[in-house]
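Only one chain comes next, encoded as structure tokens, the form predicted on its own.
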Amino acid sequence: MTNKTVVVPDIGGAEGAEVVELLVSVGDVIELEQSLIVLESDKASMEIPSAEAGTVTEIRVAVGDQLSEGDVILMVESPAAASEAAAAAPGASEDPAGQLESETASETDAILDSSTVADVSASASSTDASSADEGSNEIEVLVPDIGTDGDVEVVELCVSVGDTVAEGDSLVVLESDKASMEVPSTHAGEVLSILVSDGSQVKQGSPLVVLTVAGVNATRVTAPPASKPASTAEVSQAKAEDKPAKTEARRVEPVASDPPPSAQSAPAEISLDAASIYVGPAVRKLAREFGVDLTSVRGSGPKGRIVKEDLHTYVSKRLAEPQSEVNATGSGIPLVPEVDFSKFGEIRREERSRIDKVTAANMSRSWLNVPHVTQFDDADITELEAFRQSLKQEAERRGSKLSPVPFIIKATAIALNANPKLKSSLAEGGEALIYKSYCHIGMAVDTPSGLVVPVIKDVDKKSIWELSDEIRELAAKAKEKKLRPGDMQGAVFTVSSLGNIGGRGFTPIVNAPEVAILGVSKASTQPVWDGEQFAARVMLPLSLSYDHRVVNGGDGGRFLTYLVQLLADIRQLAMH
């Protein structure tokens, strides 16, 4: 009888995979390829097969241990190996070193027979694919850096199979929670195939289209095929190349059998019923984050094991179900009942854009979480308007156009720097305030797809002319769906202007985590008493909404009063 060591084979580069289940015990007779343990990494669960057949004499791991490739799992007593060793080396007892080398090589070969086949097969397939593609001219265009690690939706395909595109031509339009963006082609060529469709979810690095490009070798990334048995010659070659490294990898110290402290006690959040379910720690953690009762989830893994995909499927189905009469947010606010309007007359149903729906969700969240207060005032912009009108010829000479908005944005930046609490944010838990030295101001823009808020950076450091050009450029990008995520991040305050739409005032909703927002309505000429008589003055209605947890009436009043003074006396803007 000879004891053979069974180790963790190649597990795809996963380090520190956790032992979540032992499938055999000491004394069990196991067969080649029989599952021994279940490992779970942060990406997958996997059953580790045995590279030996025989009787289990010792188990070197316990539930909760962290294992990597090459770590010892257990010892197996193999009669066949003993017979082979006796027949091949009758004088082995006189040469302990030679016996050790023979046993180690045998272990390595056995492990390679079972665990390296898939690697050799995948490597050979990859090599074949590379050889086949060499000299071809197919280019796979991937999603570039879009400023987010999450999935975004494909809302429009700009090309069709067979189209000829130039470098920089738009291929698809993507829409995230905050913006729409067009993805340009990295090469000129003909569209060979389109790998996405309307509604597809993609992220950075996802393939979009395949182009046929003249004179360029293939850079198409091909997923390796499913593992299949490699030929004897391929396995033998892999053994010869890998034997030194594999032999060294197998000479490891036994893994401690005591589980780490984190594995000795079950999480307090798991109920007794849920604790008995066949599911790994990573999936239990995800279930807690989702708020999912594991007793309601049906497992699709081996022996009914619940995997992450089962949770995703369960949550997706629950979200698709009709909501109850109380909001799913847990706020306890009753929902407005659905009404069949078609019974009253002809109707037309139009699906809302993703930006529109996300804006609605953000506004609801801010309204429910932020205690709003709104203050109103009127700014006398008579002198400002006269000054702006006098610059018309200068604006034409510069190829620019001067509206009241850059003056308002500039005055707002000056007032914010004088009242820094209005550009702060609550730290997590509300225990502290985060004060920001920079002054980036968001500007709400109405587009056909919904409301977006591009951000003007370092407003306090720019001239009126620079602000005018940047405001017009960002507004045009917003309406053409060309804003990038970075164009809408980092604001400390938001200005929402109704411009020429009209209105005498409104109560804008704070764009959390900001703590204040300025609403600007339509200016009008009004009679104003100057102490002796009524005079015609151009008055601009302003509405300041703020988070009353951070900004009190005094803070808001001082900010708004100073802003009104700045707008009334254009000379003060020139002093900053």
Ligand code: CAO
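In this text, all values refer to a predicted model and were calculated from it rather than measured experimentally. Positions refer to the first chain, counted from 1. Rigid core (definition): largest C-alpha set, two forms, superposition within 1.5 Å. First, how it differs from the form predicted together with the named molecule.
- Fitting the two forms on the rigid core leaves the C-alpha of I517 displaced by under 2 angstroms between the two forms.
- Annotation: Cα of V20 displaced by at least 2 Å between the two forms, core superposition.
- Once both forms are fitted on their core, the CA shift for R537 between the two forms remains under 2 Å.
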Second form
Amino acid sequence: MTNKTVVVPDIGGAEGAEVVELLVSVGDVIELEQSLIVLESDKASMEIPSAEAGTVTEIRVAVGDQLSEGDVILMVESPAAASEAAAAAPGASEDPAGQLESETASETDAILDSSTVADVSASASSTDASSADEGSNEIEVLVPDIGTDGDVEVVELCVSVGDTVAEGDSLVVLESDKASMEVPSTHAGEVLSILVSDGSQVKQGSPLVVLTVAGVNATRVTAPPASKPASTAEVSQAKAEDKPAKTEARRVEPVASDPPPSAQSAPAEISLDAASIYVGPAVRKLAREFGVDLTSVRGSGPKGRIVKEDLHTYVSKRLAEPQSEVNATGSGIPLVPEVDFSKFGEIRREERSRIDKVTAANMSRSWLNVPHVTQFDDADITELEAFRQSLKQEAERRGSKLSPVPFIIKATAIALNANPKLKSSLAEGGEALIYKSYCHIGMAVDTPSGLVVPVIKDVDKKSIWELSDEIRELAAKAKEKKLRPGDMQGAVFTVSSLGNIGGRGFTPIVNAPEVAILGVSKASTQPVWDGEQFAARVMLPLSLSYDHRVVNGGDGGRFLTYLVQLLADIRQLAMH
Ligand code: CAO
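Given the form predicted on its own above, produce the structure of the same protein in the form predicted together with the named molecule.
Let us now look at the entire complex, which starts with that chain.
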């Protein structure tokens, strides 16, 4: 047995790529090329394959670590035979017993210099990426060095015969089980013929496309020079920079081999939902094999990434569902037809932010899955407002500002703890309810790039001042795009306050898997009959939407009535 280190290979120059997923554990027996971790740079995500086979004895990285080429990922104990084989394989690095403890950066460099190149990254290609017949201006574009000798699949054709392409434009998208990559055109020209189709298996050197190129008589046109390897990661990065929207849409090709007619007739609809998907190539490939539409799968990985287990859970759930429920969840819903608005006048097209698209997908999912009911009531916040005004000076002294929102959120937490069903979630396809003892509340924040929902943790344990500061801090972070994934997770309930904007009422959409949401509209002074006369009272319109599979009218009514009472008599807030 020999101990081996496995290090981060050439990842296309990405520095400090973040570990977003660990795919193996200590004790796992791994094969050569098996994916070990998923790294994400600001441009691309990639699965890092093992350059060693054997048993994982130690994992040296954790989710969230920032890694660069040469950093040690893990240790593998290999049987002697396997290690010999591995020594000949790319990325192999000897680490005889005892040497590990004294490993230095220079040793790691030496290891890297000698042999470490993993298959996510191709070294400089000496193979031609295109060729031309002598005297001809037809160029055949070949598959460049893609970092693997094996076959990869053509998953998308980006051009059609007759298209004019610029140098660097994507011609096709290839996908192995480790990465997906766009193959750029080596020349500017016109597409004369396409030699592959969706699903074709190709390898390095396979012809892809014939281009007619003006003024080219070269016999051979070589691939990018050694200083700029055509690595998978680089290809993805370059394209992500050039065409972010296209790259996102490309991530999300239709997963079913035989998509439903409605999907076929409305590709734009598919790519809109698809753009929100965050998933690695291996899982995407598996999804395609299962015929799973990834837009329906909830990601449990970091930043909502869909991991293999999510796919397994989804498939087993769907298999367990009666057929009628499958239909009821939305497949077969006719899509809104696309309209060419330019027929009617001048238009301007603007790509939506990622947040906007994720919100759109989440809203559709909630709207289609959750039977909504909305109840309305008005809270008399005359005393609360007088109290709040009386605290203005103190707020200034504290360098703070007190809006009605912290009072509303605090009162909501108390009302939720008294009505725990409103902060529960459905489990096992409706077989059980999960009750939560904690009380983390999401707060919708309107930002220039879209709606985000940071979460205030343990609201029931915090004072109004603490909540006020935290709300302001989270709202500022949201607006500056500084929220971390952890800041947006774990809510049991959401409050959406449009009080500073206006409006008399609205019906918010439940943020599933939560089961209820409170909409807060603008308070105004109203004449209210007190039994003897009309009195001027400050009334706050509230709307409570809930999932009627979990919360019935009685539950909703009791919660809202209690909330209104708490807001009307703020002395009660002090008692909790
Ligand atoms: N009625 C009347 N006035 C209200 C109010 C209400 N319900 N709520 C807040 N206000 C007033 C405050 O009194 C304050 O005015 P003064 O300074 O004169 O006292 C002002 O609005 C404060 O507004 P704010 O935005 O600075 O702070 P906030 O605490 O009220 O709200 C936040 C914070 C993050 C909830 C808010 O900024 C926000 O983003 N709201 C939009 C949320 C949203 O988009 N929801 C829709 C989701 S569904 O599409």
